[in-house]
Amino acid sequence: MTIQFFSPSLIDEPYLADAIFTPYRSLLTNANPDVVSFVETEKRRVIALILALTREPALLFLHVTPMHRRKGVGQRLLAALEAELAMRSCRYLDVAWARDRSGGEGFAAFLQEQGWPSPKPHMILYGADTQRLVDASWMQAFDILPTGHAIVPWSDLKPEQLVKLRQAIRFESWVPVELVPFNFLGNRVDGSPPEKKFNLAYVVWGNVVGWNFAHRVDAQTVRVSCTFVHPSLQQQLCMLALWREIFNRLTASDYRHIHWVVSVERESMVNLNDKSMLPYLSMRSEILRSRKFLSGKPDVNQ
């Protein structure tokens, strides 16, 4: 068995082929230098490969063929990853992963034996069909806006409006750093392309206070990857109103499916989600993650 940087000249291996998470395969396949991943073959074949970022470090994918397993194939691909991050200068490496998932035990015990600590509880997984979204009685509440509020189209905000987003975030304290709008508009980190119909900016007197930011996953589902609007307009709902003009959007297009994640630390919006759609979701399943210091000690700054 030999271990190598992955080439795009294994895309259409049989095994990747069937393996691979399709936002994933763009990764694999473009020239990203924030990219890493390695193969492990057998006779000239592909018989695992594991796939993570530098940039905000993260372990993306590990997959083993079924009769591969438990021979400690795993455990060289991750060793070697984990030297090439350390030599690329990554203090850590991240993974996360559902609770509830298939072989989700055992993947906890696999890392745990490579000197991972235990995971903890980080992000509130939810999903719906479109829908029994729609049906939602308490969308018709939020049918008509306040006087001065209205959502726009992302795309529609004027350089000056954008502009003053800027300093408010750069100035104020209102925005939480890992809600900054500006770092929604691209590709996420697995390769998922934006929804630009779905990234919409709430609006009261000119001034944004909020806003949505979706991606694509598949040809029958999106992901709503950041909504936010400001603490001072929560009380009010706006967030609510937010979702409808969303769930609106997804009725006029050929998406069937919606997911979302809201981070346990923000126990006020997991309790409203939980609240208020609770009886209408197909998915609600918690997100474990794990973070491995690789210089073995953590760094005090992360």
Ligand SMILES: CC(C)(COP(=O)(O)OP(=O)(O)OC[C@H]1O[C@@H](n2cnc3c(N)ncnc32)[C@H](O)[C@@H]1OP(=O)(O)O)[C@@H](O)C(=O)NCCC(=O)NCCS
Contents of the next structure:
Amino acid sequence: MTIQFFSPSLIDEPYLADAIFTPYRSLLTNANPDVVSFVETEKRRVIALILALTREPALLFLHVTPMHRRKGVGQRLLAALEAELAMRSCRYLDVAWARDRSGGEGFAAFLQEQGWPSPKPHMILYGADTQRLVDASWMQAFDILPTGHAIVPWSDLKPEQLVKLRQAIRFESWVPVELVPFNFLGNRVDGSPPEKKFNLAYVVWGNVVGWNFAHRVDAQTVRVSCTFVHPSLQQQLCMLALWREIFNRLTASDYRHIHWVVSVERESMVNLNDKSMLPYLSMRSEILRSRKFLSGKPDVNQ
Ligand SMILES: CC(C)(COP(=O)(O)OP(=O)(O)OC[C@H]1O[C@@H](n2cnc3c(N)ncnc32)[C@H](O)[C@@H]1OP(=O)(O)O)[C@@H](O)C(=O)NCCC(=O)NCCS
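Let's compare: the form predicted alone is above, so bring in the form predicted together with this ligand.
After this comes the whole thing, all chains and molecules, with the earlier chain placed first.
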């Protein structure tokens, strides 16, 4: 068995065709200096793959064909990746996975064996089917917005509104760094492209005070990547009005499923989702995260 860097000519290997999540295929095939990937081969056939990003260092994918498991393949690939990232001056590597997904416990045990710290709750991943959201009739109450309020496509914002928003983000402190809207306009780290019909702005008397951005997971599934409303603005009601608009657009689209995540640190948002959306959910899953410092010592700035 040998380990080598992934090469795009391998993408049609039968094992990879089945194993890889669609958006990762484009990450692997577009020459992208932010991506690091190794494969393990046996008799010239790929039997395992590891994929990570370097800018915000994250392990996205590690998979070993079932018949080659528990032979040290995963361990070798992870060690090769960690060495490569350390060489590229990455100080740490993150990995996140759903607690309840099949194989989650085995993966946690595997990481522990490789010296990774115990995982901690990071996000809640919610999922709902379009069909069920139609039943959320109480949301109709949010169809009529207060005077001066409007929800508009992000692409309709005027340059002066965007300039004012950029200034507010820079000089005021109401936008958390991880929810800055301009960071959601392009592809996400996993390669999923923006789904512009769900990119919306919440505007009050012409000022942008909230937004929603979404990305396409596959032909049937869209993921809301960021929803935010200014904390001083009866946040929950404006938030529900944004959701109502998204659900209206969802039922008019070909998407059958919608996913969204909420950081466990945003406790009020988790409570709002758990309280208001519970009857419509098809999925509620806790995402765990572990971070390994590649230098061996926790960095005080992280
Ligand atoms: C998790 C996974 C990558 C491990 O790869 P692997 O090649 O089987 O792992 P290794 O042989 O290198 O395991 C090294 C050690 O980790 C631990 N380990 C690995 N898999 C384990 C499991 N399922 N349960 C408990 N411990 C496990 C063991 O201590 C093992 O040593 P041992 O076999 O001598 O006891 C592999 O099982 C896999 O592809 N799973 C499905 C996909 C997945 O869960 N990916 C991770 C999320 S992206």
